[in-house]
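Presented as structure tokens, the chain that follows is alone, the form predicted on its own.
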Amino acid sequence: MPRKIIIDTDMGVDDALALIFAAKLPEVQIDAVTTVSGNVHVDQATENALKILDVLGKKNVLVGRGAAKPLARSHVHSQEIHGRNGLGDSGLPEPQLRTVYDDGVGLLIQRVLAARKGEVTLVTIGPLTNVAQAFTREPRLADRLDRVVIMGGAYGLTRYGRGGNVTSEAEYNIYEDPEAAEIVFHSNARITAVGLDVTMNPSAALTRQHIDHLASKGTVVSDVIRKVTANMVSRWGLVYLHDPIAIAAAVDKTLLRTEKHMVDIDVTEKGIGRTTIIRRDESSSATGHEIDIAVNIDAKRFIDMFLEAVASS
């Protein structure tokens, strides 16, 4: 039976690749997509989600428009990376008309409570604003989920996670709404954090050669992947698959090696968005909620899994 997942996304380039990847995996059923301001404003993120779902022929996936701004801060976009429209300015056709739920947080709550306990995995690939609001509005929610797979953070547990990608210490999804991250990380949800410690591993990135291989398939999806990644490949020669790795982690736990740690989310102006491991030792009385943090990835097996899925007809 397919694993039921809800994807919470700010719909940039790697978000689009993650949505395509999830839709192409036979072991996944996308129950809903909720959008949030992050890489682009939530209205653009919602339009982008609809565009990708149209390409995939997924007309029945529920889509909810979520938070327009962080809990306590102004929205800081990432259009210099993802393009003005978040999809690499790729010019994908406008989405066909469909119902979009204006209360994305409410949709998230409704879909989790409608399922059996532990039936739904929530994969968050944007700032955690929607999830924090959902956990606050409905305290039962965190425990109802199988787990929450979070693409976010830089934990310093590998050489790739010793720096951030928006400041010297902070990863973007946590930086954009650290107050929301603090609520989610300190909830009773079962959390797997997929941070820069594994997603910045170049062996797990999509290269020009990979994209050329996909383009040779001549499918609609491969053409979309080529278009949305073109600017990134032109600038850097590869596309880091931050968000698809989170999808993979939700589907196959054996792809990643994790360690259990407590994490402090910095909400101060000086260190905003920094994710700091709280070390337990004989002199420490630290208590808190431990989460699973990814520290290694079977990069070849992941890339093979991604390419096989998105190339399928």
The other form holds:
Amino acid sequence: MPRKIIIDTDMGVDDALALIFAAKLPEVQIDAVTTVSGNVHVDQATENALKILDVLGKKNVLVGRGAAKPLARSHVHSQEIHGRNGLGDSGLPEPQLRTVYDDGVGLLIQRVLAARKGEVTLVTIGPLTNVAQAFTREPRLADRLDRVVIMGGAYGLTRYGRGGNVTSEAEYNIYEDPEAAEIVFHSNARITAVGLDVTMNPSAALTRQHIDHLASKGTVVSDVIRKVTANMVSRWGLVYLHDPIAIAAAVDKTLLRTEKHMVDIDVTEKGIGRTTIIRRDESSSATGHEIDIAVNIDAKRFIDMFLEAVASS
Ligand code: RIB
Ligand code: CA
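Given the form predicted on its own, state the structure of the form predicted together with ligand RIB.
Okay, now the whole complex, with that chain kicking things off.
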């Protein structure tokens, strides 16, 4: 029985790769995609999701437009990384007409409540604005989910996680909406956090050689992958697969080693978006909800899984 997932995304380059990866995995059934402002504005993110779903021929995946801005701050995009359109400024065809639910948060709530308890895994690969709103609007939601797999944070648990990627300390998805992250991390949801600690491991990144290997397949999908990654590959020689690793973590827990920790989310101006492990020791009266944090990835097995899936017909 495939794992039913809902993907909440800000539809940048690695989000597009994550959507392709999830759609191609036989173990996965994408029930819905909800979009949120992050790498690009939510309207652009929604258009990008429709474009990629069209390429994949996924006409039955429900799409809901979510939050246009963070809970308590203005939107800060990352077009300098992902391109003005979020897809590496690739010229993918305009999306075909399909229904888009205007209340993406409402769609998320409705789909989870319509499923059996524990049937749905929520994979978040953008800022957590939609999820925080959903948990606030529907307090039953967190416990109804099997798990929330969150691409976000930098926890200092490996050398890759000892710094941020948007400030010296903060990872982008948490930085963009720390108030939302605080609500989600302190909910009663079962959380697996996939942070820079594993996603910045270069052995788990997509290289020029990988993309050339895929392009040799001559499929529509491999051509789309080549187009959306071209700018990043020319600038950095590789594409960090932050979001596809979160998809993999939702499908095969054995790919990652995790540790249980409580986490503090910094919402102050000085350290905004910093994610700090709270060491539970004798003196601290820290109370709160431990989450599973990824501390290692079987990079070769992940890359092989990714390449095999996206190359499949
Ligand atoms: O820090 C990496 C995350 O921020 C990824 O989800 C990427 O798409 C951006 O949203
Ligand atoms: Ca993303």
